[in-house]
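This document opens with one chain alone, in structure tokens, the form predicted on its own.
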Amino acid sequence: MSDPASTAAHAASLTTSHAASRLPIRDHRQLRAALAQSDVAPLLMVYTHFARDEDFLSRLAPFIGSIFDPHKQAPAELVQELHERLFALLTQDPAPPDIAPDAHLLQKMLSAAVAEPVGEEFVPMLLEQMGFNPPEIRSTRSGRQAPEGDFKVLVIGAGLTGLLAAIKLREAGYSFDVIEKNPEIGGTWWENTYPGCAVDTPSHFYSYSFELNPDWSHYTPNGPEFQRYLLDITDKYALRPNIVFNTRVTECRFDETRNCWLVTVADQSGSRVITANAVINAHGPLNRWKYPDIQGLQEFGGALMHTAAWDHSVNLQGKRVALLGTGASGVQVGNAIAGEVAHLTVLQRSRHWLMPNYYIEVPEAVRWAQQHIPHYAEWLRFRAFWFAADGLFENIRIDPQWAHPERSISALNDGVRDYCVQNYRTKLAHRPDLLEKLLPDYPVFGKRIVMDINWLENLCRDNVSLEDTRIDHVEKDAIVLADGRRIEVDVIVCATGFDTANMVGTMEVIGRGGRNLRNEWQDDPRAYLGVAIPGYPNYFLTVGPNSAPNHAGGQNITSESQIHYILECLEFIRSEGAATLEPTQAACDRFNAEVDEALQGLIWLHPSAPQSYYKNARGRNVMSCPYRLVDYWWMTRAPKPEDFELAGELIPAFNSSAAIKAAT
């Protein structure tokens, strides 16, 4: 996907003066402590970056392993040699030159850091995602004129992606406003406050590439900590004046006369219509939670709540609690409340593969290393990215020649299965009854994998029981199973997910000629690149159909790729003097045909893969992107002119931030 000349140009452009300014390090005691406690792999990459010592890299690289391999232990004397070499470099005065590795050396370093080949197509993306390079966009190119002040962009949602859109729109000089239905920013991370709420992507990966956070308290962040990260970002970039809180978008209607969007918003004072030249819908798919369809559930006489709408007034101490669902949210809340309730009955609707994980605190010395050792944080981020994202992609690709399709889809997938099964068998050695109920009968990654942070141990507690019999109905004080057993409970907690197939949400979106997006999509949403839709000019999606990175973590990269692409589209409109842009129907159909074909070779459409929220009612996967993050990154560098229709002459929108706020 990249040519060597392009890759070399990106590598050569790596500038790190901010990192070089930290040298030489004067606090020798702290540096010694940081070297002693920090990971060998990123330390070796820092050393190689400054010393260009490929021989030493080759000596130590064989002792760096994948997280899925048996633990590798480098000889103590070799690790000590690395520490001494790096100490000398980092304390040297004058400091060593901080010059980017060339493309060849950088690719060699990437491969050594994760103990497997990393293709050259990754280099430009990783230079950006590791925080070395800002993305190259039209809005930063020489000769580019700033947008007209009366070209208005409306962003829906102030979560991870909406805030990113705001930051990038401001950098590019666009006039914009963000409409947020909640009283505070954060989206998912503001709404989900259930006990144990956490992110299941590694801390040092799940952040903006341009705002690496060296102060994560744990290697897996909890929800409140990530929300604080977003609050800090909001304050740092002074975004609040552009955000209208406690306001919901109810309709987006395209005005073909003025080539703009008429957006109806509602708050406690009523509804009103504002205008925008472009709309970026960043409301996300994981905020429309739903209760399961169980007879009598709404007539339950005790406390009933969903994890996404947690009622903190309910005291669970000493209560009999039923937990419906064993996906990510169910496992997290179950872990958090198991020790305080009188009894926790976990009602398993389907089996999930559990990946061994640990809630481990980041040592203070390692936080110090990220703040003071140049490039340590970037290499820590890369290793987290690889083992939580694209490094896992081959595990979801079906090998048609694989000899054991009854349990896995390839040799790699089988290896991850063994890794997970070993965890089950070790922790449940004395509970064969639980092992029989829990171990899935489909390949790993067939549906969203769940992080096992003490979950199996908690299921073994005396006050916890696991039921896998179907629920028949709910009575005033009990859940009745299909076999007739009554489980008396005081509280029912539903960790039962979201209505993801309804990507329009509660809005009405009306495009050209009165086209209604809800009617067109129904249960089968389709878009071009998951971002744009024929017939809906200048209406852009984020996390749209078939753009979610469900092979692993990486929503942060997908969000950055999509917002980058949307800004490139806005720049394309302006450069052509047009008013609107929309993909052709042919381009959209072609993209979706390619998606459907690519999905055929991946685990989600394997005959043994279970139904999941990735799929619609007919079994089509409408959520998952069938490409690696790096492939999608390349797809979203710039719009292809031949895939779009431009139309109209720009007529300014008629509202301003001040007008919106004055009317609020």
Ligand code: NAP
The other form holds:
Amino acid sequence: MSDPASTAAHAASLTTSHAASRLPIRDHRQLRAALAQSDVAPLLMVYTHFARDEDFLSRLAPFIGSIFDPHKQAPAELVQELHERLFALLTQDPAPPDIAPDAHLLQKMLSAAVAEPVGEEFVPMLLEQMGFNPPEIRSTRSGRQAPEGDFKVLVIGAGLTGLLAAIKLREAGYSFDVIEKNPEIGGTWWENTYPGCAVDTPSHFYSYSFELNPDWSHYTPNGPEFQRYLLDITDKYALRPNIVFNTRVTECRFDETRNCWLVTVADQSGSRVITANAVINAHGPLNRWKYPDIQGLQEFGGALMHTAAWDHSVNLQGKRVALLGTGASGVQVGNAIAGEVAHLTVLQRSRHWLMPNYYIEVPEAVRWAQQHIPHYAEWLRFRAFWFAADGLFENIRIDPQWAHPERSISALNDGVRDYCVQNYRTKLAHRPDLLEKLLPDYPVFGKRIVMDINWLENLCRDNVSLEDTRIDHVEKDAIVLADGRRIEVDVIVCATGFDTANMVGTMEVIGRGGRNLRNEWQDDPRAYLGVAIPGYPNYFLTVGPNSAPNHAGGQNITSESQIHYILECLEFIRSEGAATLEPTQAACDRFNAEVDEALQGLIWLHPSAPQSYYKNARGRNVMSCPYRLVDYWWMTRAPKPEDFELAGELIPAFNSSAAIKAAT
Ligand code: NAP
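Form predicted together with this ligand structure, per the form predicted on its own context:
Then the entire complex follows, led off by the chain already shown.
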């Protein structure tokens, strides 16, 4: 739980940007400091925005580099000129007009900001994401009738996506409740409290587009800081009265006579059934963990824990610790504890590509710039988005003509490989034994990459060893490897991931005619746009099949796209006077055929790509979205009427959250 006073103060500093009202800037000393320390590319875009000076843009643009090219620098005198020009503009009184760039200029600025062409298809999404053209507020749509008070929406989960659903449902005037199994909001970021827990998507990207946080302490946020962001959002939007905590949804059953969902929820006092006109399942894929199936593990005599259920009562100081798993969680926890344990044995089952990254503090002056220089935060975010998301998509596209399929899938992918290999070779120059064990033999991005923030350095410590021999079994005081070696340990930490294959989760979902989603899907889930399923009217998924942005990061944008789409579906149902909507089987089949075809050209189905949690046992990728975020954004603007079946007439349903609570 956060301190309410600091939460309130922080919530007040969340910015929705577009503040020409921040001009003119009177604090010249702070402005000078901010200009001196801020990134050239976003500053140039702010200058271009206010001055509309495309000549100066053309002069400086050739010196803007990508984040993978930090050595490319603009001449000092040109940067100085930018600072002076911008200083004059930002301090002039009256302030210059704050007018959104037109599509042509914006595209030019976007391309200059990342030193590569940005297609025109990005412009509408970025006009929205950057606050130049915020999404329409549904409640102000002309001719729209406010949702009937008895049309009820139930959201499952109060994590990143569930909270977003709550904000947008409130804004659109819907009655809703959020059912959350935990005692606090946050989902993944509430549950994962292991030491070193971090977000590996850049801070300035990983937020709601309408709630940028100018105060991120580091360029990659740690877990508690991201959780604090979500707490601030919850308070700012006063969402708590709509969240029912400590309550788990165990079943959603469609009632065909009333065209609504009967949702069974359980808490300490027992279970009960509530009704809803629509269900938005935002329960998240990364929280169903279990211990690995290793003989003897449960009989281990020391402390045993999973990263997703950290036992803070265990003091690791001076202990011999075994760490199972070398994905993102394993590397983060390993980094955090390597310095305090007596010995850390890292047990690697398979190799993950490590991408160099850094945990760098955001200078105070740059935080000030985000708060006070209009549009600076948005341009900073755009660059982070590009290099951590859609700008990386080409890297996962297979070039069938590529001459070295044994190590990469294209020239671009080969370049990313070189970039990573260079990092290994530099840091492990004196440890060829580690290099030999660590370097993957499949193309980079073939499974989820892991951020190397000091991990290779930590693996080189005297008190750390890396084992890549298979674990045979666990004894009371040791892990025994397949070659017979016994590693005596006091603590076993399992950073062994989640049961992502089970997309239905722990609840039962029963649709029309008693069809059971778990039985239908088994290990091969399919949905329309990853959001809706034939036979399950008004049941909406988030992070559903083939909708995860695994080409890089960007779950935040996927969440915004999906929640937008789901609300548009609700609007569509109401505008048609119907009770329910579901995609036709034909539309769902067509979408999945397109997905399968698109996947064929991408890295995960390359013959050299390893098995990973993206794929089911037969190698079909059931998680990843084979499209860029921008493509998915376009796909999710509005439901296509011809792809849906509407049914019934609107009939009230549901008990309010007050009733739910009263019943508990
Ligand atoms: P993960 O990526 O699934 O990695 C699990 C690791 O445990 C893998 O190295 C796996 O090896 C190993 N493992 C699994 N079962 C094992 C067994 N029986 N014996 C030995 N090793 C075993 O899980 P994660 O690291 O918790 O990450 C889960 C997801 O959350 C990922 O998408 C991750 O990137 C994400 N995550 C994100 C952040 C963030 O910053 N946004 C932070 C943490 C986690 P194999 O590779 O052979 O399966």
